[in-house]
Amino acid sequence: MREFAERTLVPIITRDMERLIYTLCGIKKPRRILEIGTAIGYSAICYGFAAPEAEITTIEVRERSVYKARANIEEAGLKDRINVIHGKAEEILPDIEGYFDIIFIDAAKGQYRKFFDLCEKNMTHDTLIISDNVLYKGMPCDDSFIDERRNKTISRRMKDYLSFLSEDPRFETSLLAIGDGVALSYFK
């Protein structure tokens, strides 16, 4: 899958992020995981193997990716535990019920705060929120080199999201220099 992703430029988690998933699942032993941003199913499959008792719900907007993810998940033998939902996360999340042990946000970078807010009803004090790519290509650190308006918007929104996670007294957040930056958060 990694070779396919690299060849076709499909974004998937980095190898060090994959190791972090295994470590966190080994510690946390999650029973329910919510993923926002499936792509071809690579990270969902990682969660499936790292948390063998977990039920995983993952959301993907691109229809073509949904088909590829479902095929990859079936090939990995995990179709009974991983449910791929096709659609826009902002439309699906309000209908997602119950609490999750881990919520993994790895979709449209400029929408992380919206996704987080929509998932808040699915969080308890034990929920671990993992936000991947929060240092998106270094843009939130220094956007002076950005020339595209879209990327400036992503950079600004990611800065706002990181400020929210760091400053909201309800959450404890650590930022890790893994992959393209990872934020780990939970309710205090």
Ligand code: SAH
Given for the second form:
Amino acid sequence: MREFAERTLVPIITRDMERLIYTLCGIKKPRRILEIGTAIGYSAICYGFAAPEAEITTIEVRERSVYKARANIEEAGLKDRINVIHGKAEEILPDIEGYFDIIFIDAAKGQYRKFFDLCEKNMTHDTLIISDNVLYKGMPCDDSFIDERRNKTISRRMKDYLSFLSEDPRFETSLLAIGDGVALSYFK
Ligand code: SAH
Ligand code: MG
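I would like to compare: after the form predicted alone, may I see the structure of the form predicted in complex with ligand SAH?
The next block holds the full complex; its first chain is the one shown before.
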């Protein structure tokens, strides 16, 4: 899968991020996981193996990716525990019910705050929120890394999102330089 992703430029989690997921799931032993941004199912499968007791709900907007993800999940033998929902996260999230032990945010990089707000109703005082790619190739830290106009907006939004996560007193956040940057937040 990793080779396919590299060939087709699907931005899946890095190897070190994968290790982090195993470590966090090993400690937390999650039973319900919500993922925003499935792509071809790589990270969902990773959570599936890392958290053998978890039911995983994952949302993906691209139809072709949904098919690919479902096929990969079936091949991994995780069809019964991973549910791939096709649609825009902003439209699907309002209908998602119940609390999750882990919420993994890894879809459109400029919309993390919106995704976060939409799943706040699914967080409890035990929820770990993992936001991937928050350093966005360094752009939120240093404007000279910004290559395209579009990325300027994404970079600004990501910066705002990181400020929100670190300043809102309801959350405890730490930022790790793993993969493309990951924020671990805990709903206190
Ligand atoms: N989590 C995956 C990678 C996800 S890449 C892994 O590590 O294996 C980001 C994915 O989010 C892409 O497949 C993209 O199609 C999807 N996406 C982007 N915007 C979205 C939205 N608004 N709702 C749902 N999915 C979205
Ligand atoms: Mg990612």
